[in-house]
Ligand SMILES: Nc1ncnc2c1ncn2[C@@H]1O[C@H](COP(=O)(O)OP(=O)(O)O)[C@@H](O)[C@H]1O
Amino acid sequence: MPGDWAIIAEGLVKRYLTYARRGFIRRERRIIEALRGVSFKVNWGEVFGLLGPNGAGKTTTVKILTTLLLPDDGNAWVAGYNVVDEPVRVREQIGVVLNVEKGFFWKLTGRENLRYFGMLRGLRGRDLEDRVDEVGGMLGLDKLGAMDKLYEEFSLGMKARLAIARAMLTDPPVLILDEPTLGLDPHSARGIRSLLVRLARRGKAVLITTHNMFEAELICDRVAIINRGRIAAIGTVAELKRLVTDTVPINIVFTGLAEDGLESLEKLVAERLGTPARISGEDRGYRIRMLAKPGEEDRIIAESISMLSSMGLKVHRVYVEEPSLEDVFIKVTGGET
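Mind pulling up that one chain's structure, the form predicted on its own?
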């Protein structure tokens, strides 16, 4: 049922009519397919990332989910309400940030801007003042002195915080944010990422679009990679990383082994653990590198440490080489950016 999920996108299709110039006067009519059957679901209580190259369809998807565009085909529900048939009910359930700098009044303070938008959403009197103070504090605008500063004096980080504060005025159960940390300094970006995770842990659904691989890997419970208007891959970060390789490299740095024992140790590890092993010099000692199948990492590490220790060797460091989300992105999009 739609209400069991925070967001459902089902076969979304969107086409645009454009014209390409051919010569000085002649134009050629073209149909651009921005979305070609996009489908995904967002759980309550999770941060869901929509990741993709420029022109992949991220913003078009977000605009359909926020009732700003009508799909040419397919369906979508937000908090159980259909975005086409029940747009007013959908808008009551969402907080939206499409651009952190647009829509505010430059000659009003942060507090006055929030009061204005709060009144547009039906807040009045003490309820309005309390909520303005609450979201201002939640986003750190009070500590920055931004609540009583004119908007025209805001830094980009302050503008981003105010945009999210505006989206949260009515405490909506679903937040949809298009590139919320784009262009922000590291401190501001970290603060916003931390807030989004806290909100999700309180049961809200948070959907973000982002180009930032680090950001997606850091805060998203699940990620959908969109490319050429289609979902190319979807899953947790760990699940997506498995698309890149079917083996997991494990490295153990140790000391105490004589050089003439390298070859025999390689063979012993391969025989006992059932995995290829290669030993090389590192950090005044040696590093043994093994390849484990996904899900076998813990067993390989535990048995390796036990075996090396029983031989009188000292283990100094253990680390697993993981592919990055960027590796996955490049693979499924064919390297497009």
Given for the second form:
Amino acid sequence: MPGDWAIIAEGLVKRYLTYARRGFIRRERRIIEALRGVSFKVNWGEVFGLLGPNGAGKTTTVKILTTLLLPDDGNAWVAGYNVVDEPVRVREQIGVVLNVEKGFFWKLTGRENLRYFGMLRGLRGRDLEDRVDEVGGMLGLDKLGAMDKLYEEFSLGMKARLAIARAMLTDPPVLILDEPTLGLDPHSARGIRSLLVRLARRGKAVLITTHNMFEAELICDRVAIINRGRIAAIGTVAELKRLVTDTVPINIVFTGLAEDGLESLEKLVAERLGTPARISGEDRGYRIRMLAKPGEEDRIIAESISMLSSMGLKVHRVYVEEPSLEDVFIKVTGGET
Amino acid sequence: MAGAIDVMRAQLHATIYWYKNNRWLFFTMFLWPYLMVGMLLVVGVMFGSMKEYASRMGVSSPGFFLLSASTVAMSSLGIVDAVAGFALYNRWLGTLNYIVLSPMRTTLIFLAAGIPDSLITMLITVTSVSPAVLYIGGLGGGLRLLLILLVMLVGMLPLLGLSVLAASLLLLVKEESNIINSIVPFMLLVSGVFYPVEILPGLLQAVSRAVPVTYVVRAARIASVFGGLRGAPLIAVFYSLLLLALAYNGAASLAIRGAEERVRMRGVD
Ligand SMILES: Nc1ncnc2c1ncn2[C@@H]1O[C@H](COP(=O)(O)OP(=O)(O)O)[C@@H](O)[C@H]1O
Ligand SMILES: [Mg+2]
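Now show the form predicted together with this ligand, given that the preceding structure was the form predicted on its own.
The complete assembly is shown below, putting the previous chain first.
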């Protein structure tokens, strides 16, 4: 039964037709396959994360689920209603956040903006005022003084809070949020994350998209990894991590490397030690991260330390860590993004 | 499920508070009709004196005609802008997606959303010119202005249809080619606000018959002949406007329904 699940996406396909200008008159028709068969289900009472890099198809999926876009193929249900045939019913069941940077009237205050969208959803009178106050309080907009401030004077954090407040106006059972913490200050991001978890514990279904692995690991009960319009893996964070029990991430912090030596060192390590390696900046030095197979750790650590030392680099610290969602991501997408 | 009334209430609320937060813009709204009078005057007397202009237009009170014609022009501008500009403005703000997410047919939203702003512009314009009208025409002038307001309200119906038609086109073409910026000046040029329709070339005269503003201007001309008010031509104006309303709104509801489908295929922004 579609209604047993908060959200069902079944083989969603979406192609965009674009025209690229070639010269003065000629236009080249190009078809972009944004979704190539996306399926997943979201339970009531869970925070579900759609995790993927830019251009993976997250926003397109969100737009289809929220009835803003029709799929070319496949189908989807939200709270038991079909997004293609029953758009009005679906709209009654969802609160939506699309792009936290805009979507309000610049010359109206937070409160006036919330009233406008509340009225569009059929709220009026005392009900409307109460709901506006309630969601304003829930998102901390009142304490920030944002309710009676013009939207044009809002910080990004306030904008995001207002967008989520709008989504909560009718207290909908399903929340669908497209990168709600993108670019936010840590304080706002943390507040929003804990609110989403609380809402899910109260029985709501929360779908968020993110390209932030840390965020997905932090708040999502289940995660679907989407890449190039396909779901590459799906499950709880623990289940996904089990996909990479055959790798042990090893980190070595070192100094003494010149900027231009980065890539060649990455290649050299990968060749000589037979493990994928990635170097990133660490405060006042670098960190090389290698993926070893279980039982191989000692050999890799010994060989890499002697290799780095022979190159005149100074090793400061060596540590082994738990695999992260990033490792899962690299594994299920074959490293390509 | 929400309905057309909710859309209009929301829109009215947004406009009132927008003006509240931008008071000086609100006050300039009362100046525009007089700037329009100035423009009509400049074009009107380009080909001769004020007297010649009055006789060309067939009106006995050119002052009253200028004021009422300016009211008509400003109101038409307001209606087209409110209805056709709705999609464009909200797409630009990023609010359009959230408006479309209201639990009702998108078509209904587009039909209802422009009405409050249209009425407000009309009200502001009439309020702005009425002191001058009362000064020139006395109480009789005031009553004639009310008559023109009534004609404008009827004239709003076909204009709404025409604007929704334009809005559907705007939703279909992705480019921000702002056709509404050229619709209104064109309508005014062929409507007889600046000079009698009769001096236009035959083709443009035919076009002008399909433009709702023409009939409202005609009513303004009729009302500007002080002395006895002729009833029959006014009735003809009403009938023409209702006929146009029927035609444009029929076409508009077909077009917007088509646009709604296409827009869902491609996304609204
Ligand atoms: N309106 C559009 N027209 C053409 N291509 C688009 C449009 N929207 C998205 N795309 C393309 O579709 C792909 C998926 O985009 P999107 O769903 O926005 O991904 P994400 O939200 O994960 O970054 C990208 O390649 C993007 O360039
Ligand atoms: Mg996106």
